[in-house]
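Given next, in structure tokens, is a single chain: the form predicted alone.
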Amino acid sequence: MQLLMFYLIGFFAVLSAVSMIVVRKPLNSALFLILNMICLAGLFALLNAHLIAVLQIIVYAGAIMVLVLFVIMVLNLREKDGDITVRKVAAQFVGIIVVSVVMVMVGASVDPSAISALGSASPEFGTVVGVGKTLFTDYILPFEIVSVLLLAAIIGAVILSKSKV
């Protein structure tokens, strides 16, 4: 069963990617991306990463896009009236299946004996208390610079955002 939920959110994941480069309005290929956003997020919970899942959720598809979705809109693109000629059809045909050729091709030589030799993830991998402890452990000094840089920038941004009277 998880083998056919991966192979469904794997396919629709690729499907939704493709059709945000495909798709010629930005509005469109921002929703598509938001998509792929969460059919990535479903792949990790297959994975037990559950806190990943909700971060790339929350983070990405959530508060990123709504700012793409903001400046998409700001911009108020429009699309250019133009013929859609025979040639960009089977220029974009073509592409498709050199990348579908070169996908297969780059998966028929991955050895899977050489990725099972890798070895497992711990059980606690992509877990809340995983990722806690390993931040809070063996990273806790990158932890506290990225934090006192994050508050110089806040402290800059008021600063800055302040008018002069």
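Each form is matched to the other, and the largest set of C-alpha atoms that superpose within 1.5 Å is called the rigid core. Numbering follows the first chain given and starts at 1. This is a predicted model, so every value here is computed, not measured. First, how it differs from the form predicted together with the partner chain.
- Superposition on the rigid core between the two forms places the CA atom of residue 143 2 Å or more away from its counterpart.
- After superposing the rigid core, the Cα of residue 152 is displaced by 2 Å or more between the two forms.
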Second form
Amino acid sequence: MQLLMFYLIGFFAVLSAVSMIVVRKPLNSALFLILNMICLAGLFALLNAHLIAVLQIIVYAGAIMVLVLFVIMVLNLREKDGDITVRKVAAQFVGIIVVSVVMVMVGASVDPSAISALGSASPEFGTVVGVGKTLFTDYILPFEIVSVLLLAAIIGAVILSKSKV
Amino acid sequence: MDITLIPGYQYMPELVEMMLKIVFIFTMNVGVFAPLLGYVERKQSALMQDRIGANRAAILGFTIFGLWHTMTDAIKLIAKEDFIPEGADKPLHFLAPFVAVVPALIAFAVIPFGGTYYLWGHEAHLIIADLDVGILFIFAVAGIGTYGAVIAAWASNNNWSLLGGVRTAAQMVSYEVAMGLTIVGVLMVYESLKLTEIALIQEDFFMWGIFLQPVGFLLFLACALAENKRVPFDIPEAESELIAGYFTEYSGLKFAMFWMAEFVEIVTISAILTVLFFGAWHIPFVTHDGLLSLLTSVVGADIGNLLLMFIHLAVFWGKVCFLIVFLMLIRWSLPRFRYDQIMKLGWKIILPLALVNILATGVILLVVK
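Okay, that's the form predicted alone, but what's the structure of the form predicted together with the partner chain?
Below is the entire complex, every chain and molecule, led by the chain shown above.
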């Protein structure tokens, strides 16, 4: 059952990712990206990471992509004119080769026996309590550093958008 | 045939219970509340504006306070031509109403509408999915619902729609941030994200969210109204400026779906408010066990549990109805905010106040414990 769900969601994730690149209209691309993110959330949920799954939808699919759609709508980006040039074809060709090489290398470097040696996750894994405890005890320093980084980003955004400081 | 021969027969009660719950919630939202709220909206506005309101439709001279209008509305909307404007993006134009209405319905899955009851050896939980992430699920689903309006606006190929869509996107993103922060105080007090656990603690009348988190309640109410896109936060569809905003180019059943999404959202918001702030299905000063033992002594354990379930259902939906009427009153009481006022309210007033509320709650919790 779980395997079946994985294949189903995975199929849609790949399909939406490919469609996102292939589709010509910017808004449709953005919508396929949203679908892809929802599929990824489904995969997280299958891995017992419920909190990450929900956060994936709230933050990426819910908030960030709304802003992307907002920009597309404000700039009124309709269909892009796609003239095929030699450079473009060459770039696509190189891109495909590089991605395939990287994927083969990643695939070869994964040791299946190491994964099975990890054992199964604890029942608390991925729940709100589990993630919260780990985040605020073992990883408190990285968490605080990230907060400071985000604060810097917020201040930066305010300064950039203000004409006079 | 022996029932035990059917594979998975031991899961049958769970399956039946689940189906019943889903059908119940679906019927309540789509079958009862959606048409009824349309009627309430008309009748209420008529009362408040000193008019008579919907009272024309009659069968054999009986108007039953204009209730037939819910039926005539439905017939009209189904029979109307489904018009798709020229230059519209057809697949997206078709998809948008579904994206608007489905999340609104799904959000109800994590809202408990009753407690736990033991019926003839079966344990019934009146919630469709008691997820660990609880209320976060509602936020996630509500975030997806925004796309219904945005896609509709884009696909209609109409400038009014597009403006409505842009306004929707800006308003939704702004208030989602604030809304998430307004309930953090509630979650801190009850120490849980699960709506069932939050509801159970409120069995004690003095533990109701409205007493423990009054500021959180007001802020959440404001944000929920904004997410609902109704007056005074209705700039996405502002009739006097944008015709009907993002659903200007919709007619017939698809128009009805946007309309339904709005009403289902009202029901969902009222249900969330009930669970978070108004003691869910609990009657003030009456405990679950106390009432159950009383009922059990009169009619027996199983029927007692069943009766208790119906009492709790009535209490829960009664509270929801009260809140719905309250939410709908607001529409006819306040003028529409300007765009800059909405943004100022969200970012400069509600967001800082929510943060202060979190800080104050934290300090008080530290002192009390």
